[in-house]
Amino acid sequence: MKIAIIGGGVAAFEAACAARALDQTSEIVLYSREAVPPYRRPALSGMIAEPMADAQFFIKPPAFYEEKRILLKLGTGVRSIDPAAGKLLLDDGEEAAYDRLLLATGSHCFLPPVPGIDGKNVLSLREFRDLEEIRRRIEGGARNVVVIGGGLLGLELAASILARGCTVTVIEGCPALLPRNLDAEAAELVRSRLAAIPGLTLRFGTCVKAITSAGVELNGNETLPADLVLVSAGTRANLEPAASAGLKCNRGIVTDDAMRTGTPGIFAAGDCAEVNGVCYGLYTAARAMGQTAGTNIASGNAVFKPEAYPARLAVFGLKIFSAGRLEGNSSKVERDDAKGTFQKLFHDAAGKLVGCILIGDLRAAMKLQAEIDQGL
């Protein structure tokens, strides 16, 4: 059996582990746009400001695809699929054969549709290409920095850059820090915490009216000098080759919970499938997806679960952790100021944990996730 898996990211990766786990007899390919194994992505942001080792970065060392006989075709995208011949069109024109296929084709970042938003000083972070293009710009002198988008990627980006000696801006379009994350008290902790960093300017409730090559205008005539610009305002799923192909997409890929599309052998997972109407964009979710995929290509039987996904960081000193409902029935808080630090949680009627904000010290993190998991 031919098992081809579109894509290089962590979903494709643990697909291709766990259907060599149970399958040591078929060919593995795996084709990837991207000229590099499989990596770990949210370590992105943070090497604009610090290099991390290959054994860190990399998932697995060459050696290991060697020895699972896991075939990468790095540098090779697929043009389009052709589920009823089993084919796959490559671009460099070439065609390949399959019995089984996975599209783990992640996504892209959403570029909102203002003028300018394609000019040269504009970047967004996304694949290995777009971080070294970044350090580029950085090393060959860029130094006031724009970053539309205050979401979690956004700051890490913002304190990266600012550890490169960089000034920035943060635009944010909502009113509030983290509107996802956080709910008012913290957010508005946070924010006071982060005004205070020098270098470091943040606009919330603030719309980008288009940007030049001298920088970013706001509404109201106002203008952000800016050598570089970073869009960081959230992620689309990548849908072709599959919508071409005929395949059920709405905002993501269409699957069950076992990853199967509605096309017989052909499953979908990671930040470009749809499970029972959700999209996940997430790292672990994706992680989990992937494992479900190559488990039931190779004739397993599993099933994706999803979990209560925390969102983290840690950004100019400061951890943030939250996960779950950030609303309830009734919450509890605990903050020392003294400390730095603060604890919400977020009980339903019957007194059950159903969210939790910890800013500071994260010690109880895994045991409330945990809690929280248990009432999914």
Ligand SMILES: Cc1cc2nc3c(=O)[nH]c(=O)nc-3n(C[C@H](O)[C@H](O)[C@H](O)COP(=O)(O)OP(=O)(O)OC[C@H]3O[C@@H](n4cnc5c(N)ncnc54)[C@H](O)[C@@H]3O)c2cc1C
Second form
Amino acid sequence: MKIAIIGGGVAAFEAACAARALDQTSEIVLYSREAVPPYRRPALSGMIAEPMADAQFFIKPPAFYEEKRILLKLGTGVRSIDPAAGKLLLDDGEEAAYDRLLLATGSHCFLPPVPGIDGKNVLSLREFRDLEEIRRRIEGGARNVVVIGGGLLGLELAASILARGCTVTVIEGCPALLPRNLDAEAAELVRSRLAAIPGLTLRFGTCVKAITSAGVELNGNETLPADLVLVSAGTRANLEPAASAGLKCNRGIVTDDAMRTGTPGIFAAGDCAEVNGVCYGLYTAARAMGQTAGTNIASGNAVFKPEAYPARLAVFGLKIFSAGRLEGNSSKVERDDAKGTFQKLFHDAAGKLVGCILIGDLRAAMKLQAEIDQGL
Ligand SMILES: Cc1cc2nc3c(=O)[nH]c(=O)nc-3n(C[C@H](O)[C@H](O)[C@H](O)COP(=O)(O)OP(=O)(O)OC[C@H]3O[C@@H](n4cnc5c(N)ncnc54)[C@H](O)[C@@H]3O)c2cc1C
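With the form predicted on its own already on screen, would you show the form predicted in complex with the named molecule?
Once more the chain from above appears, this time first in line as the rest of the complex follows.
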């Protein structure tokens, strides 16, 4: 049997390994547009400031793929799929046959539709080549950087850029930082800590009107000078090859919890998949979906079980953890400003823990997460 996997991220990697663990004889081919083997994508933001050893960055060394007989076709994009013929059309015009197929095409950075978003001074960070380009710009003299988006990745980018000696302004459209990961009280605490960091400016409730070669124009006719603008305004699933095959797509490729699309023999996993109506956009979820898909491609019987995927952030000397629903029938706060610690627990009507936010001291994180997971 020929197993084809489209994508070169963690979902693709895990699927290839899971399929090989059950099936020693099938051909497994992984097609990736990227020129490098699968790596730990979340490491990219920190690598703007500090390079990382290959052994930590890449999920496995090249010898692993040879040993497992997983053929990596790097720098090889898949343009479209013909499910009736069981064929892939590659970017270089070649065709490749498959019997079972996994789409693990991930996602791309959303670029808000403002004038100048396609300018030469505007970049985003999704792939290894983006990291190389951002580093080149900084080494080429970029000093004033504006980051559009005050989420987890926006703050990680800001911390790395600041560590390279640039000044950074983070623009967030919502009235508070980390709108998906903190409630108003915790967001205000984080804001006040970050306000004291030299070289970092935070702007909330601010909308970008346009980007020019001079910088970022805000509503209200203010211009923030910038020689580099980094956009971190969310992601969108990569749906192109799936759509060409007529697979059902909403925000992601629609799958059941076995990662099956409606088309026999075709699976989807990771950021590109929408499982029971949810697009996760998270590394650990992509890993678990990849394992499920790979097992089922090799005729196993696995089901993807979502967890209360926590958010973690460690930037500017500030450690943050949040998990579950940040709302409930009641909440309890413990805060010690002298120690810089904050803990907020959210409970439902029955008194069950449904979510938590920890700042400063994260020792209780795993225990709280396990308690939240139990209630899912
Ligand atoms: C800088 C950064 C920091 C992050 N930090 C965190 C974090 O702290 N925690 C967390 O949970 N998540 C984080 N994420 C998100 C996390 O990395 C993703 O959820 C995860 O990588 C998704 O894995 P995936 O395999 O589904 O897709 P991806 O990792 O996006 O991989 C998809 C791959 O498919 C390739 N591809 C796409 N289309 C085609 C095609 N047509 N043909 C061939 N190849 C194709 C792409 O080039 C890419 O290599 C971060 C992401 C970034 C960019």
